[in-house]
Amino acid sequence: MAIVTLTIDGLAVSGRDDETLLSIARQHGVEIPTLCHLDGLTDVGACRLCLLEVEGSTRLLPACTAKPVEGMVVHTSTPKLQRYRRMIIEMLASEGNHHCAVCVSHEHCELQRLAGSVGLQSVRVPYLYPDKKLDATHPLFVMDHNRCVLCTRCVRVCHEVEGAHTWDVGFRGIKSEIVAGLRVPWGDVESCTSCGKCVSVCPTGALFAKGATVAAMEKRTAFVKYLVTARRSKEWVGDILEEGDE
C-alpha cells in the first residue's frame, strides 16, 4: 500500500493506491452519481453512472472500480459525462416498466432521484414495455421484475453478507433478469433465510415488503457497511448504525 497524489476536478487530493477513485473522491467531498455501488459490497461497475474522464486516457473509467495512479488528472462532471449519464438513465427508464406514481418506493427511489438530478422529463428512446412478471410467492416479500435495474445489489448482499446466495443473474443481454435459485419461484427456494437484506438494499421498488403502500417503502442501506466493518474488526458497536437502521 502506498499513498498517491492526484487531481480531481482541479482539487489536489491524496489516497491509498488500493482505494477506488470513487472512495477517494467522496472522502474529499466530490460527489459522483452511482446506482450499483453500495458501501460494504464488492463493486462490479454495472450501472456505468460513475464513469470518469482521465487526462491521457482515450476511454472512460468507472470510478467504483478504477484505482488511482500518481499524478492522475480526473474530471467527474464534464459535458460529455453529463450526456452519458442522462442517456444511461433514459435507457434504464425505457427498458423497464417504471410507474413512479403507484410505486411503493415513490420519492424513496434512487433511480427517481438520479432522473431528477439530470433534469429528465422525457425519454428520447422508444420504451420497450417488456412483459415481465411479479413474484409474490415469498410469504414476506415481493419481487417486481418490471422495476429491476439489474444493479445486482441483491445478488451481492445475499452472497457476501448473508451467505445464502439465493439470487443470481440469469440469461443474457436485454433478456437478463434476477433469478431465485435455479429460476424457480422465490417462495420455493430453501436457501432463502427471509432476512430481508436484499429488499433493504434494492435501489428501486423491485423488491419490497408485502403490505407496503405507495411511497411507504423507504430503504435502509447503512447496515451493510456496518455489518461488514463489525465482522472484519470483530467488534459489535451499536452506535455505528444510523438512526432508523436498527
Second form
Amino acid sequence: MAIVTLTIDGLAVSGRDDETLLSIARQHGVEIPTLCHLDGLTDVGACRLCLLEVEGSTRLLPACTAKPVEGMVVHTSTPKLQRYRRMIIEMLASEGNHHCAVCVSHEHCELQRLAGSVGLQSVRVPYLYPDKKLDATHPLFVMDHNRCVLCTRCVRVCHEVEGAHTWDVGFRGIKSEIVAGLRVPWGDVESCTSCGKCVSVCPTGALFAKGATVAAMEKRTAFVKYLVTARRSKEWVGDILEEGDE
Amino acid sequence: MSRDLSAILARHQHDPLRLVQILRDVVEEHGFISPGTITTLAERLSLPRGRVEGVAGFYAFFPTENAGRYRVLFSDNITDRMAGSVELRQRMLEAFQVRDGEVSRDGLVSIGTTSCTGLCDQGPAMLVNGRAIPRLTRARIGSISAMIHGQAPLDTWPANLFDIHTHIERKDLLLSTPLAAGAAIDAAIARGPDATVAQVKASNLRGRGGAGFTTGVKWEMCRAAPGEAHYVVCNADEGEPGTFKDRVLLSDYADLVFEGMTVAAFAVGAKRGFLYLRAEYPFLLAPLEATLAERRKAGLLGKSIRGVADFDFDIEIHVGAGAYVCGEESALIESLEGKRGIPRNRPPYPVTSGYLQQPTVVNNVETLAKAAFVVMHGADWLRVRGTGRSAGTKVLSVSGDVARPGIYELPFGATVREVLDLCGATDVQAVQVGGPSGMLLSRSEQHRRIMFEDVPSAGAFMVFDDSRDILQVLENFASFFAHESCGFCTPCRVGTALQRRMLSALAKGYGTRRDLKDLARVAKVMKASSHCGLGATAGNAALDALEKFKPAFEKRLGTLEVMPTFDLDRSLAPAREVTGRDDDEAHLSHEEEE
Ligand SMILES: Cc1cc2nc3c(=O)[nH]c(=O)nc-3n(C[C@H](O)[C@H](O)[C@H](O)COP(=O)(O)O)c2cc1C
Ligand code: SF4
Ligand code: SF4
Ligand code: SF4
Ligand code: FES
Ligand code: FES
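How about the form predicted in complex with its partner chain, since we already have the form predicted alone?
Time for the whole complex; same chain goes first.
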C-alpha cells in the first residue's frame, strides 16, 4: 500500500493505491453516479455507469473498480461521459420493461433517479421487448425479471453477507438472467433463509415484498455496509457465534 | 442415472475446478443436463446449486433441456452461408418437420446453428452431437438425414464423413523449419531460464492471438512474479470467425506447439500447463493426447525433463464448451477453474494473478510454436522476416470468395493485394481482416499491409466479391456478437442485441435513417465503455462499413417506420396484477412511442 496523488476534476487529491477511484472521489466530495456498486459489497464493474475519463487513454475506466496511479488526471463528468451515461441508462431501459407507473418501486427506484439525473426523458434506441417472467413462488417476495438491470447486488448480498448463495447469474448475453434455479422457482429453493436482504438491496422494482403496491417499495441499503463493517471488526459477536463455532 | 454420474465424478476426482469438463461428460452421456443432475452435482461437489446452473446455462454446448438424440448444429459463419448452408439447413428442417433451434416431437433430432466452427476452408460445416462434419452438400445432407431417420449410432456413420482436410497453401519460416523433438528444450536448458527469456525478448516476438503483446516481456513478468506455483496456458480457443490456423498447427505441428509450451514452462518455472482447446475441434483431441503420451515416453514431459533435476512439467488438455469469450485470457482462466467465462477485472493481469490467482502465462498456439524456434535458432531466426515493429511471419486463414482457401504463411508487411493474388481472388469488393472484431477493408485499400503498424490480424482473412451483400455480412457478424456476449456489462450485453436488431432491419430493407445514427452511437459506446475486448470490438465492422460502404446502406433504407410487433401493454398485465393497478396510467398509451 502506498499513497498516491492524482487530479480529479481539477482537484489535486491523494489516496491509497488500494482504494478505488470511486472511494477517493467521494471522500473529496466528488459525486459519481453508480448502480451496481453498493457500499459493503465486492465491486464488479458491471453496469458501467461510473465510467471516468483518464487523460492519455481512450478507454473509459469504471470508478468502482479502477485503482489510482500516481499522477493520473481523471475527469468525472465531461460532456462525453454524460452522453455515454445517458446511453447506458437508455440501454438498461430498452432491455427491460420499465413502465414505471405500474412498478412497486415507482419514485424509490435508483434507475428512475439516475434517468432523471442525466435528463433522460425518452429512450431513443429501439426497445428490445424481451418477454420475461415474474416469479411469485416465494412466500414473502416476488422477482420480476422485467425490471432487473443485472447489477448482481442480490447475488452478492446473498452470497457475501447472508452466506446462502441462493441467486446466481444464468445463461449469457441478452438472455442473462438472475436465477435461483434454471426453471426452478425461487420458492422451491432450499438454501433461501427468507432474510430479505436481496429485496432490500435491489435498486429497482425487480425484487419486492408481496403485497407492495405501486410506489410502496422503499428500500434501505445502508444496513449492508453496517453489517459488513460490524462483522469485520467483530463488533457483532452474536452474529459471528451464530454463524459457526470458530 | 446416479451411477454413471458417480463414474463421471470419480473420473474427475470430484474436483469442482473440473466442473466444465464434468458437464461435458454429462452431456456426452445424457445429451443434456437436467435439473436433477444439477442438484446432484452441486451436492457431490459441495458447490451452491446456483453456481452449477450458472455454469450449465453459460456454455452453448450444454443443453439444459432435452435437445434430442441427434443434436445438429450448422456452423453459421458468413463463409458457411456463402457456401450454401442456409439452403441445406432448410432442407433438413423440412425433412424432419422441425422448427429452427427446436427438437422434433419424437425427441429424435434438433437442428440449429452455432458460431463458426473453424472449417471455413471446407464449409459448409456442422456438428452432430459435437462431432464435426465438413464439406456439406445436398448428397451429404441426404445421407445424414437418412442415418438419423434410421437411428444409426454415430459410430457407425461412414468415417470419411468426418475427415478434416488440411490446406497449407504457402509455407514460410514457421511452417518450413524442421523440428527434432526436444531440440528447443535442450537449447533452453543449455542457456538457462534467464537467458531464454532474454532471447525471446530480443527476437521481438509479439503475441499472435490478437493483442500483440511482446512475448518475452510477458514471460519475464511471470517469471519475476511471486507465487506458490506458476502456470503456462496455450490458448487454442480460436473462436474468431474465419480463423482456423491454430487448428492446422495443432493437427500438423502439435509437437512444435508442445515444445513451445515446455520451453515457456522452463523459462517461467511452471510445473503444470493447460491446453485450452475449443469444443469445435473434438477430432484433434485423440491425436493431441497421443502426441502428449509420446512426449512423456520420450522424457520430454514429466519428471526431471532431459535429466534436469527440478524440471518437472506436464500438460493437460481442457476442452471448452462453445463460448467465444473464453478466448479472452482471463475468461479462459475462469473457465479452466470450472466457472462461467466472465472476463476478470484487470489489473491484476494473469502474469501475476492468473490460474488460481497464481502467475500464469497465456499464449496463443502460433506464438508458442514460434517461441520454440526462437529459443532453438536464436533471436535472428524470426527477425529475418517482417518489419520493424512486426518481426517474422503471420499465419493467415484465408476463406470466402477465393480459388484456394486455406493456410498462408506470409512475412509481416505483405499487402492485402499480395494475399488476394496468391489465393486467387477476383472482383473483390471487401476483405474482413482479423475476423468480425477486426478491420473491414474496401476495394480501394488493397495496398494496406498486414502488420501491427497497419492492419493487425489474429489470423482471419475473409474475402467478399462483388456479388455479396455487405449488409448481410454485417448482420451475420452482429448476430455472432449478440450470441457470444457474456452479458456481464451493460454496453455489450444490450449493445450487441440492439446492433443485431438494427442491422437485421437494415439488411431486410426496412431500416431508417435514424437506425444509421443509432447504430453508430451504440457502436461507439460499446467501443469505449465495455468491460472486455469482445464488447470493445463488436461495433468495429459496423463503424468501418458506415464509413466505407455508405451507398450500400443508403440504397437499402426503407420508407416506412417499422411498428413493433410486440404487445407491450399486454406484457404489463402481470405487473398490474401484483401492484393492484388498472387505471389509465397503468396502461401503455401512445405517447411512449416517439
Ligand atoms: C473476446 C476475445 C477472444 C479472444 N480469443 C482468442 C483466441 O481464441 N485465441 C487467442 O490466442 N487469443 C484470443 N484472445 C486474446 C487473448 O485474450 C490473449 O491476448 C492471447 O491469448 C495472448 O496470447 P498471445 O500474447 O500469444 O497473443 C481473445 C481476446 C478477446 C477479447
Ligand atoms: S431472501 Fe436472503 S437468503 Fe433468500 S435469496 Fe434473498 S438474500 Fe438470499
Ligand atoms: S434482481 Fe435487482 S438486485 Fe438482482 S440483479 Fe436484478 S436489479 Fe440487481
Ligand atoms: S464486453 Fe461483452 S463479453 Fe466482455 S464483459 Fe462485457 S458483456 Fe461480457
Ligand atoms: S457502479 Fe461502477 S460499474 Fe456499476
Ligand atoms: S420505477 Fe422503473 S423499474 Fe421501478
